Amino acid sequence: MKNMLLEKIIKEFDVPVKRMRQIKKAVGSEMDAGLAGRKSSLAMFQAYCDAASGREKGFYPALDLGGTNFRVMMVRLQGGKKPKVLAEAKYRLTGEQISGTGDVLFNAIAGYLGKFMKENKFNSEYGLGYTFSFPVKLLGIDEGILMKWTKDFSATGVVGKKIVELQRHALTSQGLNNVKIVALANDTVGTLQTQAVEDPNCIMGVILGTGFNICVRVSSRRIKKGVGDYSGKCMIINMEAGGFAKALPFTGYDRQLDRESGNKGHQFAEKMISGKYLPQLARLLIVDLVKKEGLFGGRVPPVFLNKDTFQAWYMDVFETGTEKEITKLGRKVFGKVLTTEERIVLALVCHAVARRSARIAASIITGALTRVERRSARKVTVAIDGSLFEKYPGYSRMLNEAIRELEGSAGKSISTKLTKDGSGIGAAVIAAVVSANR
């Protein structure tokens, strides 16, 4: 096989510092536009709460609804120490519950919550944080309107309605009067809050996994599109960073991926960064090498015929796996032992795609840091959750290296921290922050 196309791909997927700086600058401009309510690829949704102070104490339940499987937990906050999960339970909603009426769905959720509280003898009065992982337009910290259902949910009478109002009605009908929903949470915001309750320097939360998003703590003075009756000096803003679309290094492969996606023309940054799309990009590159350079004998292996068949964890193994792991996966995926050339090409392609992801993510993160309200002039903590950051070989290192390249000596003050379970513990922390402010 010739290597001219491979060399071209590797060069095309490199993101030099000059381009990174362009992305960083564009992020700041888009943030300003979004905060002013002008047209922007960054939605900049108000979260209606500030970052945790670290002084929060007490017992706060969290309800995490992200799909048919949902969970409830009781979290104890200990004033700056690591939060403690006192009890946790997982429940599964039936097909009838997610596709019937809204009353059926929310009564089922209330029933499971009541069961959890009763079995664990939680009899006091509690403020609950509710992570509702569907497209919601927030009206305030404790209310939002469902824009549309996703993830196979289709309960009637819910789209366009106030979510918390419906759930509160169900809690009342179930006789669950000692639990009050005080916060409608977002997993990105929850990631920030989970770290902030222990680390006062945390002013940013990032999701780097199947999806990509960022939230930041900004001065309320920057928010020109209004904050309602919110009176805090600072507010967390959910950037919806996956939609960022300025100064990005688009290639023909990115445009093809976008055409083949289910949301054409949207989520451009997410399609270059997130774990959902990286294997799809790698697939497009490999197929091009097969057709134009004769990789795999010039015949496209079946695993690359469908856009969703080549999985993210395959990339992990083919880039940095042991010989035994690569041989085993090669037999599983390709039905044979890979040649040395095939192994090298797979590794180089996977690395190029992952490295570009890390460098674009670093550019957007540092761009967002230019608009944050810091709590310390010397240190900044970026809380990050997600399988890409946590598990992809070398990803966190590449991300931090790119931040240092952009920030120079100032980059030493920026610390990235793996912060798990923002949709659970984070929701409880948000409830505590809101309850303290009230």
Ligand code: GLC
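Residue numbers count along the first chain shown, from 1. The structure presented is a predicted model; accordingly, all values stated were derived computationally and were not measured. The term rigid core refers to the most C-alpha atoms you can superpose between the two forms while keeping them within 1.5 Å. Compared with the form predicted in complex with alpha-D-glucopyranose (GLC):
With the core held fixed, S387 shows a CA shift below 2 Å between these two forms. Remark: with the core as the superposition reference, the CA shift of G102 between these two forms reaches 2 Å or more. Shown in the overlay between these two forms, fitted on the rigid core, is a CA shift at E88 of 2 Å or greater.
Can you give me the structure for the form predicted in complex with alpha-D-glucopyranose (GLC), which would complement the form predicted on its own we have just seen?
Excluded here are partners and other molecules; the one chain stands alone.
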């Protein structure tokens, strides 16, 4: 193999500081446009709540829908201390449930919630928080319209409809009358809230997992498209940052990935950053190296024939695994012992793709920080959840390094904090915030 193409790829996937600064700047102007209701690749949906005060107390159930794994929880909030999960259940939604009709989906969710409440004998009356991690335009804290599906969901009759109304209908039809949905939120907002309960400096929530998105706390005065009858001085905004599309370093591979995706022309930043797409990008790069430079003897290994078979955790192993782990996975994935060259190329490609993701994410995060309303001048906490940030080797380090490159010494006041289970616990926190304000 000649390696010229490999060198070109590595160079193309590097994001120099200059480019990061361009992205950061473009994020600020797209945020302003989105907040004014002008055309923007950032939807900037109002979340109709401010960050938690830390005084929230009580028992709140939470529903968490954001991928094929769906969760139900009962959370106890204890005023400033870490929320306690009293009971939790995970269910895997079937293909029919995520891509059949909306009725099938919402009835399945109602069924699981009913089962959970019954099995755990939660018989009182409860205000429930619902995390629905898709682009939802909220009409108020407890209702919103699904604008489009992302992440492979496609249940019919839901886009353009009121989510809570659909879910409430399913709950009633199954006789579940002791739970009332009082808050609807995005997973980024849940993540921010989960951290805010313990840490007043938290003003941003980020998801770096299967999907990518950010929410920010901004001054209500910045929201030129209106806040309805919301009276708080600040509001959290779900940016739908995965849709960001300005100043990004598009390559031919990104265009190919987009063409072959189920949501062509959408979610450009998400397609460069999130865990759902990184292995697909790695695959496109490798296939090109096979075809043009004769990698893998010039024959595309079967694992790369289909766009979804090469998985994110394979990338972890091929990039930083031990000799033993790589040999074992090589046998499983390629049916052979990898040559030294193949191993090196796999590692370099996976690293290039993951590093680019971290640098673009850092640029968008620092761009978003230019518009936030801090609670303290000296410190900000960015709450982050998601498998990419939590588990991908070196990812959080690369992200923090890029943030420092962009912010210089000011970067010292920014800390990124892994906030687990935010999408579940956070929904309960929001339900409590709403109940406290009533």
